[in-house]
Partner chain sequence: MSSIAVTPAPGPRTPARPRGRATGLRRREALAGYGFLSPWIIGFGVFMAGPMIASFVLSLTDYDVLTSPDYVGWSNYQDLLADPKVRMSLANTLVFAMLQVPLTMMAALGLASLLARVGRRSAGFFRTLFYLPVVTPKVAVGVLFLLLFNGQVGLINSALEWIGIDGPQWTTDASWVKPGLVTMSLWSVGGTVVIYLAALKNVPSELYEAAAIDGASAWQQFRNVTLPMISGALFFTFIVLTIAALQVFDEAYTAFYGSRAAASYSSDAALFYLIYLFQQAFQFLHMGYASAMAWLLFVVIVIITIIQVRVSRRFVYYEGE
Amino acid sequence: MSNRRATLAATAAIALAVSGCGGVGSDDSGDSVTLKTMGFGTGDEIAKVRVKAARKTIAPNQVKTSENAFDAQQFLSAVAAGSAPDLVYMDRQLIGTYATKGNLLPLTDCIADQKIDMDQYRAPAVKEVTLDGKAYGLPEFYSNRVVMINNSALKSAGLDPAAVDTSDWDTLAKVSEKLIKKSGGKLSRIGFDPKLPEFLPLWAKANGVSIISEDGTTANLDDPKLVEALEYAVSLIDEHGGWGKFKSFRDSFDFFGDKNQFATDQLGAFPMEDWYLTVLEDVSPDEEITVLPFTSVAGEPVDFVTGSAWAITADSKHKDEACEFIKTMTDSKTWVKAARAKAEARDSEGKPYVGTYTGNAVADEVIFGELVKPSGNAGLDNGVQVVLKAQESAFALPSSPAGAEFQKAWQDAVNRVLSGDQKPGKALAQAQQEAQKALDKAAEN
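With the form predicted alone in mind, please provide coordinates for the chain only.
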């Protein structure tokens, strides 16, 4: 699910390809060329309007998008076969790995030739795609994490939403325990979901530690503060009867439907990406929620941000056209045009538009300053403001020469702990060795 978040942030599952074309293969003909992409498809107005604008920019050349999310094996197989796409859309945390392997093109010339204003993009997002001082991608969405609270669940437990305080771990554990419900020996409501394994970097930062060095070359997975953070987050799950019962129940949620975990009182609270506010506004507009910033043990707001990026493959046969395409896709004017179309579409349905969080700060100023209007749901409207405020304390993991391997190491460690195969300290010690070995090997190349 984590690899699909940037697409979900647009509240659109990857759908049909542009011009009805799927796959990544195509032949050039006549006086035009056809750009091949991987990892991106069009869904709602946010994607369609931008792709239309980008196609106009490169006309008479064409673009062919795939309807699937980025797949590492498929990508590397295409590269090995000499049929690499011109463009790839992937998690920004993976950029460093493929840049180090020589699969991606440094965008230095692209940025200079197209006069791309890199200052329009949010600094943490640019940091994720920059390796050794060179940008290898242009940021797309900007996924923020805040705490979303089910007011009715809190009320039923005799609690106020303000009781969900992530800076006070002892109290949070007690609140979660009060919120847990079981029926016939089976779990019927999760108290506080810590969102493991994918949110480990958030819990680590909240406990005053980063999981990797600022230069992306040194793993910090065996830090005692990180071990403590993982032990605590896992303890919240254990209170529900263990990972098996917890995950089985969580997997049963109608996450994107009108019988979602808020509407059916199956969840008390959890940290979550901002795009879920759009989901709730769409399927449960009358649900009363409270959104709060995730705070560190020191009481400071912490916002772990992620997202995807466009990159040009080193073997692209049409690098200039590819550069024009991604410039337009991520430009502030294009984002605003797409957001305006989305807002108009929502209005025609009698529904409010609660915003699109992009990696382009200039675009967001217009989106949230002019296009987002009060929805009528105080909780959702406040939630938007909480997200915008949280961005002031945003952090992203730095680009790493072994980003994919590093991510796998720590996620596998968390999964071993959740499944009961290892204790946190031992799992993270193993992950430290695996991650650092991958980082050192990548640095030698």
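Please give the other form, namely the form predicted in complex with the partner chain, since only the form predicted alone has been shown so far.
Partners and other molecules have been left off, which leaves just the chain.
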């Protein structure tokens, strides 16, 4: 009897637990559905306003954002558990990897059904999310690389900001050497930071070569011109006393604070993403800076761009709603609405709005034509114009079926050179083998 009671109690407990678990997370009610997104956070006005607008478009359906950045482990666990989100928001360079695995939906039907104007997006951004002629994501944001120069550092070294010319490598090396400052055996100012390893594609392009083929299937990491570019960029670091000292010093920067490397004259110049202008405008609005385009050895401006993209998962049960949602999120009208809100918020704080590089050319035209006003800092205002101009000569790495492994291969190669383990030629030859092996394997699948 007691055994039977115990069995009944256990069965009841398990039934309660199971039913309880089943109830959690079921947000759909009636005819409306709840879209689940992964990788997107609603941190500022630009995100909040756009999500609000997109929510309105899909009403009465709902959307649930996960708030944290895209995490491969979290995504894979969700897929393995059969609870993949409807939408993922990730680095555009990762789109190719997941698209090759068949985990992302080609947006061909979505684009046709929703009449999405793909021409509104900047072409290099679209290229990043296109594999075998099919778009797998809608791009957003356009992170440009330009050269930011600390005027006071250059002045103290008796140099003119115009002397920082990335097309003349010999002169740039001399300028950097002149800007370097050491005290008591320690580095106290970096001359020119080439931003290795992450900006290697920019140095490569500046030397007239791309690190991967146009179709994203063939690595080009052992190209002699790339070896030459890496040798040069590493030599700029070596001038500071080696990678160890250089990086330790750079790690000590108060990058986002008011004691940043510009305010404290710890840096002469570096190529950097455009968002850092917003940081400087925020924490060091009076800092005198000069922004110049990164130029190739041929003297042409080159701009390496990256960004994010929205993609619909192949397992999504609400593909139409998901398509409608991302269409609104990346639409020029939504961007302008969000930028207007951001400009008003900045204005209420007594701070100028220096713009958002959306990846949507139509939106950019309105944002920078109507909403962005002079900040009062000529350097920053000029910087905005330089970035806008740079966008016209931008390039992005093409979508690749093994994006993550390809990136790891060339970054590891640069790190081996920086730490003195290998010479550039040998490191890049090894990277070429590793990268091509990964690309070939991904293509087989």
